[in-house]
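Shown here is one chain on its own, the form predicted on its own, set out as structure tokens.
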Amino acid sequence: MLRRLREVMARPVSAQARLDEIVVLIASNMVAEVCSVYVLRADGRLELYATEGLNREAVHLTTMRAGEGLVGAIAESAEPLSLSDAQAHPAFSYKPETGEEIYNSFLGVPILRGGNTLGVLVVQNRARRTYSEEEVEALQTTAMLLAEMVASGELQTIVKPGADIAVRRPIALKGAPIAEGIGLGHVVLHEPRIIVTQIVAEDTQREIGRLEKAIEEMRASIDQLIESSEHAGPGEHRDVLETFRMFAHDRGWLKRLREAASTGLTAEAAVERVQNDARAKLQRQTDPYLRERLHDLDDLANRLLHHLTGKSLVAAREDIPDNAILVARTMGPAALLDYERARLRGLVLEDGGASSHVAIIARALGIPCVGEVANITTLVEQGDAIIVDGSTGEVQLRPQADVESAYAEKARLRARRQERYRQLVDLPAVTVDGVEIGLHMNAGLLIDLPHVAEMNADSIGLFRTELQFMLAANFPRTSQQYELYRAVLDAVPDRPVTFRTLDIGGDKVLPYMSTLDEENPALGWRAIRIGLDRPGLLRSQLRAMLRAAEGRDIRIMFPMVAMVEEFDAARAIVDRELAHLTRHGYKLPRGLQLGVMIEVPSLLWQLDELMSRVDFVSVGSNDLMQYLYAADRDNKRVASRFDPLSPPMLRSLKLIADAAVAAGKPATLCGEIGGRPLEALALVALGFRGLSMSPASIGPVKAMIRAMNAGQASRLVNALLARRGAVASLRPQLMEFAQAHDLPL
């Protein structure tokens, strides 16, 4: 059957006619008097495309919801259905068009692609009979055929007005906004997927030995995985890579693959079908333990499917369009920078939050980007039309012509928006009366450093240095680490750059250092904690700051100070290795400025102590809010329960910035609030004169600032300060101040 199947689909036919014979054939093979299919619309209903054995005036007329009838459980379950007296079945729905009355025993499995229900396939006989188990997976073996067809598109050409078939549909998407912009292009997949084309075995014995080849050299490449230099050491990464050996060796998903590629399939249809069947089951779990499971189960099917078709994990540079946006599960920060940066349009992953690597590096590159897109990976095939919108979190794939027509001026726009912005590059970011506001910039990457003078920023406000150490395979050397602070100094020399030491721990793990399993990472063992627990770390990274910056100005800023007795520990360190530099005879800096970033909220109550210390303060808002409300800015469910606009959170900025003032120190604010106009409106409110942040954010809050009133807007907050009550936040408050006063936000 399958054989005479495979002639029917390669046969120059309508795509009506091929499905009239495939119905036929399926139902003189089955020795049934009826088959039938039902293909999956956009619109949630199921049509009848084709059928022998019922009224053929039925065909495109018949429609059911996902859940009616017999055939609706199915789709719904995406589980097959074999029944002897269907009519009795309590989901049974008589269809009177259809003529299907006088039949009792029922055979109907899913059309499943890539875990998803197209449509369903059944067959149907009068007299009360059993399907036996080989029945049932020749059935479920011949939808496989079917649902290539339909992903293929070729239904297209029988489709009525208003009735696209699912799988093509437009589908709008929401995710959480990374990285602002709006990209139209096409799906470029990251660890792109194998579609299977050739379903049916020439030999079957043959498959199964590619089968069997295949699962060694997997296993292979994951023990090499595990054992690599870069993976070595215990962790939670190690553990995580062991459960996925542990999937790798399980014998009920190995017993089924050789079972479904002895049925006549390929060893890849053999592989995609196993992978079909637990998708669709695994989708419909609530336990996220089970969820997680699926991503496990799919990355080594797709591993599977690489190594049977030798085709590499990752998308040639050949096939990369020139308005490409990738879509990815999760993507590492460094897979990114392999790709060619003129040819991306965009990001979309289906795990990675705002706060992640891969996210820092996209707002670097100046890439639209979107994350915690459900399924994504799944829903699109290489190639569909794609727009994201980075601002808004919201993707939309295959979209129509007349939204892409909306999009498409939506870029327009931001294109004319942004070309003001450009008309403001060297104009100062001064209040309409009269009060300088310092506009800088936070990089990691000397990538990023050309949009310093190109968006005339007065300073790199926040280098982070962790980001080298992230990227590289090995624990960057001294000379190494000179070469790149001498790079951007170079890169930046009539403008000030501050240097943060290493910020690593919590969610940042470098895959070379042994991490420990601590309970709540963010509050753990990282940045200045462990450069003073580990002071030959912090000596080699300072020795180097302070070699590149010979003759020159330069400022380091350490993180995550907790008490000023940590400031002095690194201030001692700084002065042992000033005086080895001297002894040396190496040039020191010319100037030279230590501060701290305060996150921290213990330091609130050290202010006075901590300013007369200091040359600098900074304050990294993203961590100062998330420890004062005690929520996980990576966890969904909390991260944005507060508002940093709320009075708790504006009256700590208050405290610092007043402080600041009254030491005369400079503060600057580095966290993602200062490069949003509205937020950034309350910070020079509350008497911020320095603001840093990523180099698209500079156009929009200079704008802002320009058109404000400095004085008018402080007296409003710190009015609404001052008042007693339970207010969750102040935006509805900015908000209308800057509508009355026309600011552009």
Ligand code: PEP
Second form
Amino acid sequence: MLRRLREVMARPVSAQARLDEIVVLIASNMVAEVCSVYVLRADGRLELYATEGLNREAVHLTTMRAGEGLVGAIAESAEPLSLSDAQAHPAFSYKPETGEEIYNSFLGVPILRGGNTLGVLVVQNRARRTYSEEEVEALQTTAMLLAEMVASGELQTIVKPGADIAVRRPIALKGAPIAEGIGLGHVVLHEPRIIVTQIVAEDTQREIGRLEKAIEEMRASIDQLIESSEHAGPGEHRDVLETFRMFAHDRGWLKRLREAASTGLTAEAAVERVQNDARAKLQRQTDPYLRERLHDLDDLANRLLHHLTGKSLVAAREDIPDNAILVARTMGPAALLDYERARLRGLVLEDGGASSHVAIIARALGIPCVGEVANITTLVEQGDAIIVDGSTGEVQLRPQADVESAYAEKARLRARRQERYRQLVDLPAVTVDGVEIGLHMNAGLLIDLPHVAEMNADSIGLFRTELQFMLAANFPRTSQQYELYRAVLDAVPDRPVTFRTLDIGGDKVLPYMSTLDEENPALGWRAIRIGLDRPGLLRSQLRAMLRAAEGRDIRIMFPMVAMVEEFDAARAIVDRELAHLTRHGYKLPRGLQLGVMIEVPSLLWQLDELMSRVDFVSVGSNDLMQYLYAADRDNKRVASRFDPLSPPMLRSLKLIADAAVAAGKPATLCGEIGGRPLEALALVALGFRGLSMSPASIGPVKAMIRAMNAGQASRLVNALLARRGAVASLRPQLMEFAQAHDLPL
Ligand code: PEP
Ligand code: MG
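Now show the form predicted in complex with the named molecule, given that the preceding structure was the form predicted on its own.
First the chain shown before, then all remaining chains and molecules of the complex.
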């Protein structure tokens, strides 16, 4: 049957004529009285596109909702349905125009591609009969040919106006905003799928042989990968490979592959057939563990396809257009750095959230990025037009012209705003009443450093040293740390740098460090706690910093300090290291300042003791908010449940600002809120005179500061905070103030 179908496919006839021939052929081969093809439309309805056996007049007239009737049920579940007494089935719904009431047996299969349902293929018999496994299998194989036909766009010529078919329709998706900016371009799949075009085998035995050989090769390559990662020690990576190995030997999976090939498919099409089923299940699975396993199976099928075709697993560099939007399920941070920055317009991730490592790199590179976009890798095809809005989390796949021009306009406006910020670069951040605010930059990688001069930041106010550790394959040695710190100091010779010691634990895990199973990692063994319990680690880092700063100024601060004694202990380690360097004849830093991050609320009641000890403090508002409100910063459900502009948070910040002024110690803030204009307005009003933020935020914050009056803002915020009464947030009042004073937000 497949061979005859292929002949029909090759014949130069119209799309409708071809479909009509196909249904006749299938019906006669399956000895069925009816064969019908339903195609899924963009409006979610299934339309009868061809039939043998039902009333021809119903073609292009009969439609049903997904979920309605047996055909709708198949489209929704993406699974075959075989019934000997169809009319007894609770989902059976009768369409009088088709005249199908006389048929009792029913077999329907989804027309799938990439796990997406494109339509439904049905055969029916008058007699009550049970369709065999082989018949179900054969119909699914046939459906693959139809999928190819639908996906190729051939049906476009017979689409009724206003009844577009679902395949390649525009889709608006929503994910988590990760990195600001708008990108318009074309999809580049980070792990390109092999498009199987040769579906019908010339020689089935030969295809089965090819399949067997590819499976053997794939198993051997996985074994090899596991062996080569053996030295890296246990870790997540290894577990993934072990799971792969397990699946690669899974009998059920292999059996399904062989069965698919023995129905007359090429080896590649057989893999795609089985992969389609897994993908369809994946889209309907919500259990995270099962989803992960289905993803593993999908990855494995990809590997197998690559073994069969001998093509590389990653996108070939030369195939990347110069307006590429990368689409990936997940991606390692190093992989993103492998792409040529100039060609990338955006990044869309299926799984990665805002705190994933690749998200950090995307922000550093200024690539608009959206994460947590469900099923994106199965919805797109290589080369599809796509728009990413990293500020709102919107992704527009195959956008219509008006949507595209709206986004293009938005991107132009943004560029114009950026141009205005560029004009502010050399102007100071001074309020209209003459209060000078230090605008500093957060960094963590070498790729961040050019931004310091570009944005004319006053200093690096927070250098997150853990990023080097998170990106490395194993613990960076003291010498490697030294090299990085030295490069940072060299890159910004005329501005201060504040290095923060290792802040790992919580959400920041090192792949090569065995993690404890902690019930509450955010409240667990992390940051300075690890540093003090394992002084070897902290010592090696401090040594690298102090040596890198020979003859120069350096500022070092400690994260997650909860009591002042921890700072004393950390300072003692610094002193020991200084003594060590002196003893060995190293040149010491010219000036050394030691500070503390205020991000654990317990410090709010030790401010006097703290201020008398430190040279400076910097508020980590991300964590301070998380601990003050007991709301996990990475948990979507609660992360934005409470407002940093609420009285409890603002009063906490005021305590810090007042204590710093009283003690004559500088207090800056380096959490995310420092980079948002309205929040920055409140911070200046509270008395903060230094804010550290991502490079992209410096322009907008500076524009706001240059327009605001600090004295007025201060009076407003103090008056509002002095009031008693239940107020969830001062945001509305601050917004009103900003509007009344025409402040750019
Ligand atoms: C913070 O907690 O606000 C902060 C700046 O540090 P991190 O985001 O790295 O925890
Ligand atoms: Mg923090």
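Residue numbers count along the first chain shown, from 1. Being a predicted model, the structure only gives us computed values, none of them experimental. Just so we're on the same page, rigid core means the largest C-alpha set that superposes within 1.5 Å between forms.
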Comparing between the two forms on the rigid core, is the C-alpha shift at Ser14 2 Å or larger?
yes
Is_shifted His89 between the two forms (CA, 2 Å cut-off, rigid core)
yes
